[in-house]
Structure formats: structure tokens, C-alpha cells
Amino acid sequence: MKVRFWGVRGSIPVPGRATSRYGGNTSCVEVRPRNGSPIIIDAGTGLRRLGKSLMEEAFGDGRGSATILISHTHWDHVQGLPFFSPLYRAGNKVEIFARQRDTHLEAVFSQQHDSPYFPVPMSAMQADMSFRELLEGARFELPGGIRISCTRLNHPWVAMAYRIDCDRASLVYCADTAPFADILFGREFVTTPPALDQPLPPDVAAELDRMRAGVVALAKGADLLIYDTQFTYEEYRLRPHWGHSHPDDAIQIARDAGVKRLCLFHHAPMRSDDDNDRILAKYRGVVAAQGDPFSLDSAFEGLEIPLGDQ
């Protein structure tokens, strides 16, 4: 399979000269199995360009089929969906998987198409769309023996990590998540930073340990781990209540899981290309100094990574 990054930013799109090399679109990753239909992880603004590319294939004739895995329904991970061209061509089939609490999944996505937010209602889209609600720990297969599994991440409301196994290779996608040490996110909106380095209540600590163990198990032996590193460590200490992680935490997860390759992802909107270069160089030094067996990259738009059989 081949993995291609179409959007690598968190929070908001940030096009401009300072972000031209890494790109300014929000989260969207394409996984192309050797003998299968495209699997798309997250539907940020990068989805628009991906959709235009797909229209040059079978999707342009209404014969395309795709699976979209949504990590969570925060705006920067779904805002590209109304601009996904294959949805406007009759005959195409798009199946969307996500975890959503309390509200029907289709209703969540249709709301961003309703007036006054968008001029085209979801009902006007001509493709065959279907929605599949996921639960934490779900496992299922797609045609061609492609195996999908997921687990919960530590992010406000709910977010899911995904693992894709196919073509004798494995990919794990973890965005968005905070570390599993200082705060447990749930339904409540956290407005102020917690007191760091203080003992957590035993039940909270146990739940965080369980969630972290689930992520490590999901990523065990993966060929590629894509991980939320929106913050530097110093930035995380100022904003631990925002639900994002940093490279030190990502590297420790990669170590514990024994992955072969780690890719820093979900870059902060204020992070310039030069800033990202410096962060990558610093942590490549950390990985080398520790003798870690995995390689380290930083995601940028257009980065393509072949895995397993292609």
C-alpha cells in the first residue's frame, strides 16, 4: 500500500509563504491498497485536492468507491467533506466510519451542509453515501482482506485511533490525542489548565493507563505510526487542556509499541516550515542518541510512503 498526505495541519488551514513546504491544509491522509479502493483518514481541507485527484480516475465516471475513517468530528477534521468532488457524481460509493456520542452520525455531517452554513444540502449529493457508527475497540474488514481496528484517544469529547493492516504492512493513525499522564478528557469542556505533576485520582489514573495501553497495543509492531505532535513540550505544559501531544510523548509511544517508522503530524497552525525543520532535526538527534530502531519523519503535503506490497 501507499500512504499519501494531503493535509497535515491542526485547528485551521494556514496557506502562505511560511507554510508552503509542509502545506497549510488540515488533516487528510490517503491509504491506497495495492488491489483495493482508497481509504481516506480524516476529511480536513486536504480532502478537496484529494477529491479532484480521484475524479481523474474511476470516480470521474461514477464508478469509484472509497472508505473514509473519521478520527473525530471537530471542524478541522471534517470541513473538507462538502468540497469532496466524488460526492457530487452519481454512481460513486463512499462509506464513512466514525464514533459519535448522542447524535446520529449522518445528522452530524449533514448539519454542516445546512443553511446558513453551506448552500448545498447533503441530500443533493448524488453519490451513494453510507454511515457506520463505531465503538471503541471495533474491528472490521473491507473488501480484499483489509483489516481495520480502532481504539479511543485522550481528546475532548471523543476521538479514535485507527490501524490498517493490508498488503503485509500496517499503518496506525493517532490524531488528536493528549498524553495519558495529566488529564482525562471526556464530555466536559476544560477551560483552565490542570495542576501538572500532581497525583491523579486512582480511577482517573487507571483509565488513562488503560487508554495508553490500548494505543500501544494498536500500534504494536506497526510499519508506520502517524502521531499528533501539535505542541512542543514547552507549549504542551502551557496548554495541557487542549487535547494535543508533543514529540517526546510520540517517541515514547513509538518505543513502547516497537514501530518501524514514526511520522510527526497535526502541526500547529502557527508553526512555520522552518520551525518544523528545527523540531524534526532536534528529535532526529534524540532518536539517534537513544539508539531507537525506528526512523523519524515529519509529515508534509505530498509526502508519499510505500509500505509492504505495492
Given for the second form:
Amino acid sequence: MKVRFWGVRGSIPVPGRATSRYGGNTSCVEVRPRNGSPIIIDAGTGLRRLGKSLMEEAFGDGRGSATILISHTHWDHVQGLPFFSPLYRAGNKVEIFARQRDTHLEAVFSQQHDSPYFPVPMSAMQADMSFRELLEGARFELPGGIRISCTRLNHPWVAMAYRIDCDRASLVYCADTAPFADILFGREFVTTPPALDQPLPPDVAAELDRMRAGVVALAKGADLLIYDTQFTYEEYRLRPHWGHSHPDDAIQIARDAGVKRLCLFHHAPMRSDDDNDRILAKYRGVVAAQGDPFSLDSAFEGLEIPLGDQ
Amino acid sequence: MKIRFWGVRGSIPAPGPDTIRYGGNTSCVSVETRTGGLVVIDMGTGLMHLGNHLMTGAFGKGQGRASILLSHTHWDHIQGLGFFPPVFVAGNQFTVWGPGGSPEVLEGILEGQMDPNFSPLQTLKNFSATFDVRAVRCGLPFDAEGLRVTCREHPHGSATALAFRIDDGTRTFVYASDVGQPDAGAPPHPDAIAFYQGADVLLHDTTYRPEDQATRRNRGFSSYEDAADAAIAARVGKLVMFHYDQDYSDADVDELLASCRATLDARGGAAIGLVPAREGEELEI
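The structure above corresponds to the form predicted on its own; please provide the structure of the form predicted together with its partner chain.
Full complex below, order starting with the chain above.
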């Protein structure tokens, strides 16, 4: 399979000179099995250009089929969907998976098309669109022997990590998540940062440990781990209540899971290309100094990573 | 008045190497009054960058105030709000003027953007600044930071968008984004021309080339020809091009600019100045 990054940014798209090398589009990753339809992880603004590219293939004739895995429905992970051209072509088939919400997924996604916000109703999308609700721990197969599994992440209103096994290789996508250390996210709006380095109530600590173990198990031996590193370690210390992680934490997860390659992802909007270069160089040094058996990359728009059978 | 462009793009932010010169952020324009007051028009992604800039001044200390004029509530005109740092500083005061007919309806629409399914902010009530939402009444002028503002509802595809005429006593600035004549070949609407009449600066929607507009007229945007015709008919001093299609590269916008200039010259508007809105640039009126 082949992995290609179409959007690598978190929170909000950031066009401009300072982000033109890594890219300013919000989260979207394409996974292309050797035989089989594309699997798309998250539908940030990067999805728009991916859609244009897919229209050059079978999707342009209404003969395309795709699976979209949504980590969670925060704007930066869904805002590209109304601009995804294949959905407006009858005959295409698009299956969207996301974690179960209080209301049916289709109702959540159609809110994006409500008339005060968007001129085109969801009913104008003529593709065969279906919504599949998941709970953490779910496992399922796609045609061609592609196996998908998922686990819960530590993020406000719950995000899901996904693992794709295909073509004798595996990929794990972990965004968005905070470290499993200082705060357990649920449904509350947290106004002030929690005290750091303090013992947590035993039930909270146990839940975070369970969640972290789930992520490590999901990522066990993966050929590629894509991880939310919105923050630097110092930034995380100031904003532990925002639900995002940092490279030190990602590297520790990568070690514990024994992955072969780690990719920093979901860069903060104000992170310049030069900042990203510096962060990557620093942590490549850390990984080399520790003798870690995995390689380290930082995701940029257009980055392609072949995995397993081609 | 000093105008500054923070976002000039339509529909969806368009990051990438080929949108660097004009900018890829969605609609946001600031107007600084002669006495230092601040009026913001539209809250696209450009609003975040305006906010970061404002935090270095009074807004960083909770001593800022501004009026925000909202043309309509499509995503590309409100999606910067949750990323506007001054709303998270207690003491700052914002008055928002927009469509919806009533403050409750408009606030409800803005609240929908913060729905916990979509935003970690969960509700506008988590803003620390005062955020006073008011619905405009077309034909009834109101005061925004000492500027006199009137508005007009324009056709915009299946919806409508407000245009604003802003007067500081000596100079007039008109903001008319997201307007599109529903019928091909129709002359500019006389009421719209009356609304723009004699403005020192008319900022007008120029989303499309005429040939692209022809296949997408139902989307409710203007071509540069529509903008040039309106500027000529209303005898404005200067025309500002705005709200470029997300697929247009910098080279495409260069071409739009040259074609718009040629249209003005050919149709009797040679005396009208032409300025393409570019992120980060200022225009003194």
C-alpha cells in the first residue's frame, strides 16, 4: 500500500508563505492498497485536493468507491467533506466510519450543510453515501482482506485511533490525543489547565492507563505510526487541557509499541516550516542518541510513504 | 479610514505555494477609524491573524473594543471566530452586527458553530470577552465605532448576503462581497448602484472569470465584469477586487486583475482606480 498526506495541520487551515513547504491544510491522509479502493483518514481541508485528484480516476465517471475513517468530528477533521467532488457524482460509493455520537452520524455531518452555513444541502450529494457508527475496540474488514481496528484516544468528546492492516504491512493513525498523563478528557469544557506532575485520582489514573495500553496494543509492531504532535513539550506544559500531544510522548508510545517508523503530524497552526524543520532535527537526534530502532519523519503535504507489498 | 485585508479568498481556505502572493485565508477585512476605532468585516480564517496582531495591543490586556459586521453566516465568513484570541480575554468588548432578523436567531447560528460535536469550545458562553450580538435592519443606519453604517441585502445564490456602506463623515467605503446577479446579462440592480453611488472605495465580489461564472451562476458570485460594471455605473473612486475562487492561483488572479483593468478602460471606467485585495496589505481612504 501507499500512504499520502494531503493535510497535516491541526485546528485551522493556515495558508501563507511560512507554511508553504509543510502545507497549511487540515488533516487528511490517503491510504491506497495495492488492490482495492482508497481509504481516507480524516476529512480536513486537504480532502478537497484529494477529491480533485480522485476525479481523474474512476470517480470522475461515477465508478469510484472509497472508505473514509473519521477520527472525530471537530472542524479540522471534517471541514473538507462538503468540498469532496466525488460525493457530487452519482454512482460513486463512499462509506464513512466514525465513532458513535449522541445523534446519528448522518445528522451530525448534515449539520455542516445547514442553510445558514453552506449553500449546498447534503441531499445534493448524489453519490451512494453511507454512515457506519463505531465503538472503540471495533474490528472489521474491507474487501481485499483489508483489516481495520480502532481504539479510543484522550481528546474532548472522544477521538478514535485507527489501524489498517493490508498488503503485509500496517499503519496506525493517532490524532487527536493528549498524553495519557495529566488529564482525562470527557465531555466537560476545561477552562483552566490542571496541575501537572500531581498524583491523579486512582480511577482516573486507571482509565488513562487502560487507554494508553489500548493505543500501544493497537500500534504494536506497526510499520508506520502517525501521531498528534501539535505541541512541543514546553507548549504542552502550558496547555495540557487542549487535548494534544508532543514529540517526547509520541516517541515513548513508538518505543513501547515497537513501531518501525514514526511520523509527526497535526502541526499547530502557527508552527512555521522552519520551526517544523528544527523540531524534526532535534528529535531525529534524540532517536539516534537513544538507539531507537525506528525512523522519524514529520508529515508534509505530498509526502508519500510506501508500506509493504507494492 | 485605513482598510487592511486579512483574508481575501472565497468558500474554503486555499493553502499552498500558488496562493502565497494574494493569500489563501477566507474573508476578513479590518477598518481603522481616524480616532483609532476598529471595525472588522467578516470572520473568515483571516480573523485569527488579525486577532494575533491585536493581542499585542489593548486587546491583549482586556482593554479592547471593536464592532464586527457580518455579511452572512456561510462557513467562510465565520470560521475564524473560534480562533480569535481576543474573545478569550476578559474585559474586551465586541458588538456583532449581522443578518438573521433577530439577535436570538443570529446568536443561535453562531452558537451552532461551537456545537461540541464540532468545536472543543462547546458554546459561545465560554468566551471571556463581552460578545453582544445584534441583528441589522436594512434601511436603518447604525453606529459602529463612530462610523455610520447602512446595509443592503444582496442576492447570493440560494441565500442573501449583506453589503455595508460605511461613512466616516468625509469618506465612504462599501463592502459588497458574495453578491451575484441571478440572471445572465442583466444590468446591475438600480438599488445596488444607488447603494454604491459615489463611494470612494467599492470592495466588490470578483470570485470568477466570466467564463467560469457562466457554468456556476447558481452559486451567487460575481465576475470581474460584474464588478467593473457596478463600479462604472455607481461612479466610484476605486474598485477593490475580493473573494477569489479557491482554485485560482496567484497567476490566475494576476490575469483577473489585468482583465478587470481592461474591462474598466473599455467601458468608460478608465478613471476608476483598481486594487486587488492582497492579504496583509493596507488601503488608506
